[in-house]
Each structure stands twice: as C-alpha cells, then as structure tokens.
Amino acid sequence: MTRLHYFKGRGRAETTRWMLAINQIAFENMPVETPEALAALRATGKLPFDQMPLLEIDGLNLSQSTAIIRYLARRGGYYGESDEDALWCDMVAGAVADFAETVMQAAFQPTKEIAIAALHARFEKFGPRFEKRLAENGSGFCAGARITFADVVLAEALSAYLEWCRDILGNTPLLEVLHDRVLREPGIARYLRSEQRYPMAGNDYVIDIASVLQRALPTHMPDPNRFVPVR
C-alpha cells in the first residue's frame, strides 16, 4: 500500500496527493499528530533528510516534495513528449513553487485581510506570466500538447488561491480553463470528492504543526509558546 506521511493537513504534501490522484494510485494518508509519532517516524530511518512529507511507494522511501512530484510524473508519463517539454515542465513547476508559498503561509497570517492582500500581490506578479505561457504554448497546457505535472501543480495552487480569493482568475481566462480542465481529470475529481482531501488550512492546522514540532505559534495567537519545551 502506498502511504503518505505528513501533518494532518494539505501543506507541502498536497501536490503529491494530486499527482497520486492523476496517476490513479490508491494511497493512505498517515497523519503525524504528536511529537512522539514524529520521533517514532524518524527512528525508522525512512526520512533521508529528516523531513516530511514521506511517500512510501514501489518499495522506496521518497522525500522532498519536488523530487516526489517528478518521480510520479515520470512514472505516469506526465513529463511531456520531448526534452523541451520537460524543460518547460521544470521551469513552470519552479515558478509555481514560489507562487504557492504565499498561499501555504496564508493561514499563518494575523488576519484574513493581510493574507488576501498578500495573495493578490503574489498573483499580480505570477498570474499574467502563467497566462502568457499558456497563450504562447497554444495547446491550453503549460508544456506540449497534453497534460503534464506542471499543469497539475499549477492547478493545485490555483485551487488554493480560489479558496481565499474567489474571483482571482477573472482576468486570466486561460488559467481558468486550465484549472477547470485539470479538476475534471477522473483521478483528481475523485480525490477532491473523497474523505482523503483535508479541508482548507485554518488555526487548527497551524496549531497542529506547532504541537508536533514543539515550536512557537505565530505571535498573534494566544500563548504562542505553549508548545515550546521548557529548558
């Protein structure tokens, strides 16, 4: 059984879930919910860089999100048809990683208004460039003539943006079409309807991470040092 170890939420593991879904690979979420559970996972030796997410698949222990995504892309044939396609996949995915960082940090911001302002600013930088790439490629996809992992990771990030800013794609029609197209992929559509899909990140997710890692909460939250061990 393919197993994905991460905190109890989407975070940096969500693109892996989407790539497993488009490959129609059944998997089990293995939420790490306590410091003791994290210590036990580390003690197995399965974390090559002592970091999550960890994907157990094909007899391998895979770490680092970008490497996991690319492994699944190669496994399922989602890396384009040529070296140029693969290059564009890598370039777009690299830009998406920067673009997605802002939405992954949104739940950690002091107010919803601050989070939304940051998201709009980030989208204004990246949105038109993604739109331009789709126009230049001409197929409706980021690279080549059919869907690749670049489209999947971009659509996943856009979905998260849309949860915070419902009208953010209003001036980027090609991005909107791509987003909808990826969400209609059978495996992804099935995953998004399933109980495996964690809800949008909120305070509970922020608290869970701090609790597991035994680190401070954002300073705007009550008792921010509640999980920090007393020395």
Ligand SMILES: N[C@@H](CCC(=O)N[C@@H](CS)C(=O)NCC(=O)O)C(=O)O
Given for the second form:
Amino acid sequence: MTRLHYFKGRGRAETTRWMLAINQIAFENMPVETPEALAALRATGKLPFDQMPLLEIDGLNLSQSTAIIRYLARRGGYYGESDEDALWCDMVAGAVADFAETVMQAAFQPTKEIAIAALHARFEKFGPRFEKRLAENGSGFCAGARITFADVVLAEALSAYLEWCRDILGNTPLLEVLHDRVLREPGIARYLRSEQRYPMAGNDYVIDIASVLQRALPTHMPDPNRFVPVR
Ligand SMILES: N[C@@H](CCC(=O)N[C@@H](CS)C(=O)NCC(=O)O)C(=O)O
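Cool, the form predicted alone is there; where's the form predicted in complex with the ligand?
Every component of the complex follows; first up is the chain already shown.
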C-alpha cells in the first residue's frame, strides 16, 4: 500500500497528493498528530532528513516534496517528451514553489486582510508570467504538448489562491482554462471529491503543526509558547 505520512492537512504534502491522484495511485493518508507519533516515525529511520512528508511507495521511502513529485512525474509520464519539455517543467515548477509558499503561509498571518494582500501581491508578480508562458507554449499546457507535473502543481497552487481570492484569475484567461482542465483530470476530480482531501488550512491546522513539532505559534495567537517544551 502507498502511504503518505504528514500532518493532518494539506501543507507540503498536497502536491504529492495531486500527483498520486493524476497517476490514479490509491494511497492512504497517515496523519501524524502528536510529538510521540513524529518521534516514532523518525525512529523508523525512514526520514533521511527527519522531515515530512514521507511517501512510502514501490518499496521506497521518498522524502522532499520536490523529489517526490518528480518521481511520480517520471513514473506516470508527466515530465514532458523531450529534454526541453523537462527543463520547462522544472523551471515552471520552481516558480510555482515560490508562488505557492505565500498561500501555504496564509493561515499563519495575523488577519485575513493581511493574508489576502500578500496573495494579491504575489499573484501580480507571478500570474502574468505564468500566463505568458502558456501563451508562448501554445498547447494550453506549461511544457510541450501534453499535461505535465508542472501543470498539476500550478493548478494546485491556483486552487489554493482561489479559496482566498475568488476573482484572482479574472485577467489571466489561459491560467483559468489550465486550472479547470487539470481539475477535470479523472484522478484529480475523484481525489478532490474524496474524504482524503483535507480542508483549507485554518487556525486548527496552525495549532496542530505547532503541537506536533513542539514549536511556537505565530505571535498573534494566544499563549504562543504553549507547545514549546520548558527546558
Ligand atoms: N523541502 C522540504 C521541507 C520539508 C519540511 O520542512 N517539513 C516540515 C513539515 S512541513 C518538517 O518536517 N519539519 C520538521 C523538521 O524540519 O525537523 C520538502 O519540501 O519536503
């Protein structure tokens, strides 16, 4: 069985879930919900850098989300058809990682208004550039003639932006079409309807992570050091 170990939420595991979904690989979410569970997972020796996500698949222990999505891209033929396609996949996916970081941090911001302002600023920088890439490539996808993992991670990030800012794709019609197209992929459509899809991150998720990692909460939250062990 393919198992994905991570917190009980999307975070840095979500691109892996979308790549498993497009590959139509059945998987089990293995939520790590306590510091003891994380210590036990670390004690297995399966985490080369002591970090999650961890994907157990094909008898391997995969770490580092960027490496995991590329493994799944190669496995399913989602890495383009030429070296140039693969290069574009990597360049777009690199930019998407920078773009997605802001939406991953949104739930950690002191107010919704601050989070939304940061998302608009980030979209203004990257949105038109992704749109230009789609226009130049001409196939409707980011690299080559077919869907690749770059399209999948871009659509995943756009979906998260849309949850905060409903109208953000108003001036980027090619991005909107790409987003809809990826969401219609049968494996992804099924995953998004399933119970395996966690809700967007809120305060509960921020608290969960701090409690599992035993680290401080954002300073705007009450008693921010409540999970930090007293030494
Ligand atoms: N570059 C890594 C980052 C992984 C990462 O920072 N994981 C966090 C949880 S989101 C973690 O395990 N932190 C505990 C630690 O670093 O010891 C990836 O994308 O997988």
